[in-house]
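Starting off, we have a lone chain in the form predicted on its own, written out as structure tokens.
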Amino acid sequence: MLNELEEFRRKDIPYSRVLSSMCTTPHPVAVEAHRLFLETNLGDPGIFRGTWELEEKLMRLLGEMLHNENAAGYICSGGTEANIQGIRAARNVMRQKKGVQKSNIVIPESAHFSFEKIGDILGVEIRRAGLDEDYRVDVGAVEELVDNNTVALVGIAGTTELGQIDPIKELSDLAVERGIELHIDAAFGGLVLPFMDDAPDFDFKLDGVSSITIDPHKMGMATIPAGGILFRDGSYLRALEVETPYLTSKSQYTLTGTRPGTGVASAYAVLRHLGYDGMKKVVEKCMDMTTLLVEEMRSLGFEPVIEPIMNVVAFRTDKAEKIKDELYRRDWVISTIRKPKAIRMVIMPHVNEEVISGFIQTLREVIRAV
């Protein structure tokens, strides 16, 4: 059975080959910590007390980085259901305070698709707002998709496609001048900006931010699945509440019963090991390897999209699919985009000069036969 496993396993192509997806390897004391933990089960939090408080110490940790010490959330499984949540609990504060019942939301034309199922499952309708030139939501068309019924505005700070940062400042001004929540997805940068020099602001430090989307299983390098979800104050997890009567807990906040606390700690380990020290040199690697590649790919032909803000970029190309394609067949996988067409890598922990230099060699070829 056990070579059967293997057997499986090794059809799966390695993160060494993997240039599209925002997670990574995890950190070793990730896997040592996941190993402790694994029988661990946060939805009875009565019977792993321990659990339990390691994860109120990683919100405070999260919370501390985000420039709120008093920040109230979970670890998830991912930045769906932190993305959920976040929206969930704008639309239950925003019915208890202003009594709104067909509640809309504006989001960025460069949010995830999470947003799709967001609309679908909590019967929230979905307004677009264009972006300006440089792919970022336009603060001016947010503005006139809000009316009486808007619960919740939403921000991008690390859009999947381009690593760009919506103007969260002007939204937080408009959030706070309207009374509405803002939600801001930070799934990805999350784990990226705090540790940039320079770096706009995104999170709690901002009045009119309400909820942050943030994933450790990104760019924190924990095991998967590590998501996050983190609120301004408890009162937006008390608006999430159901009676849980046969728990060790009388009530729960989560999207999921059952819920691994092999994330909680996978996450603190990393955290607590590398300190922000140690994360500034794993975001500084990858920025550096961004440049490298961009160097790279530039002798090729291929210019960006947008110079890079962050370890996620794009190059133009009228032959993305091809190219994706192609690659695909030699087991390197990278992803594309639509608006403009471009082909789209991320370039995580895991990709280190010699993956670029196999990746730029292969990309040859598959130039010479596209």
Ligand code: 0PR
Contents of the next structure:
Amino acid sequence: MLNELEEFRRKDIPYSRVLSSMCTTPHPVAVEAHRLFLETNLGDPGIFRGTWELEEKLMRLLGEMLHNENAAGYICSGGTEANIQGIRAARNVMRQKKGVQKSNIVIPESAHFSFEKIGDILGVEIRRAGLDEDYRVDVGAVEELVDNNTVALVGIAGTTELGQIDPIKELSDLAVERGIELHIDAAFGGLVLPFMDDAPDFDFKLDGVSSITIDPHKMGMATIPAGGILFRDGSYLRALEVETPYLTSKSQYTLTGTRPGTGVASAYAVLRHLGYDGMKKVVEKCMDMTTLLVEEMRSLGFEPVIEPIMNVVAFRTDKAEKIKDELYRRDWVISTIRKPKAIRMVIMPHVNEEVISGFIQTLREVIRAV
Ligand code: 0PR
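The structure above corresponds to the form predicted on its own; please provide the structure of the form predicted together with this ligand.
Up next: the whole complex, starting with the chain shown before.
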């Protein structure tokens, strides 16, 4: 049986040939922590009271990192669930506070596809605002889409396709002025920006920010699944609660019932083990590798769509799909973006000089072929 399992596993492409993913090989301490918490279920916190306490500790740590020691939240299945819960809380809060019934939210055109699911699941109308020439949301366009039924704005700190950061300060001002919620999707950037010098404010430091998605299973090197949702305070969690009459807890604010403690343990382990300085080194290395990749790509005639801000970079080419397919045939995985036509790479901690040089060598071959 184990042989059979291994055979399937061998068909998977190793991370050392993956330049498209926001996930990575988990840090060794994350794997160790994952093992220790394998059977834990945070869906019933009265049983797993130590794991529950650890989650609170992790929330304080993340909250402080995001400039708010009162932040409240939990570790979930990923950025999709975190975004759902962020918007669901905003909708419920605005229903209670202002009686809004036919809710809408205004999101950037560059938002992750999870917001499409949100519209469908929550029955909230999704309004998409256009971008400026740097692929940041146009705040004027956002303002035009806001009306009395708008419950939340969304800003992205690290867009999926380009790693761009929206003008979050301006979005925050607008949210405060209009008395609406502001959800920040920092699924990727949330564990990059705090470790960069000169990063713009994107978190609870800004008065308008009500919730933040921040995923340890991306740049936090935790084991999958480990997404994160943090709210400005506990009142948002209460707006999500349902009663759980027969459990050790009286109510539940999470989306899923049964919920692994492995993400909590592995995320905590990495942050605790590496500390601020260790995380900063990881981010610095990813940015150095991004710079190296850009240099190599420029020498092959490719230009980045925008100068990389984080460790996500896209290069313009009309042959994007073809290049991606030819690379895949050679067991290298990259991705493409829609507008403008470009190939996209994410330079995660598993990407080192050797990976880049192997990739560039294959890309040379592919360019000749296409
Ligand atoms: N928000 C942003 C900004 C994201 O980039 C993503 C995922 C999400 C939310 C949703 O997160 P979950 O996938 O955890 O629910 N971004 C990556 C993407 O769609 C996810 C990914 C990861 C894709 C690994 C492929 C892969 O191999 O590109």
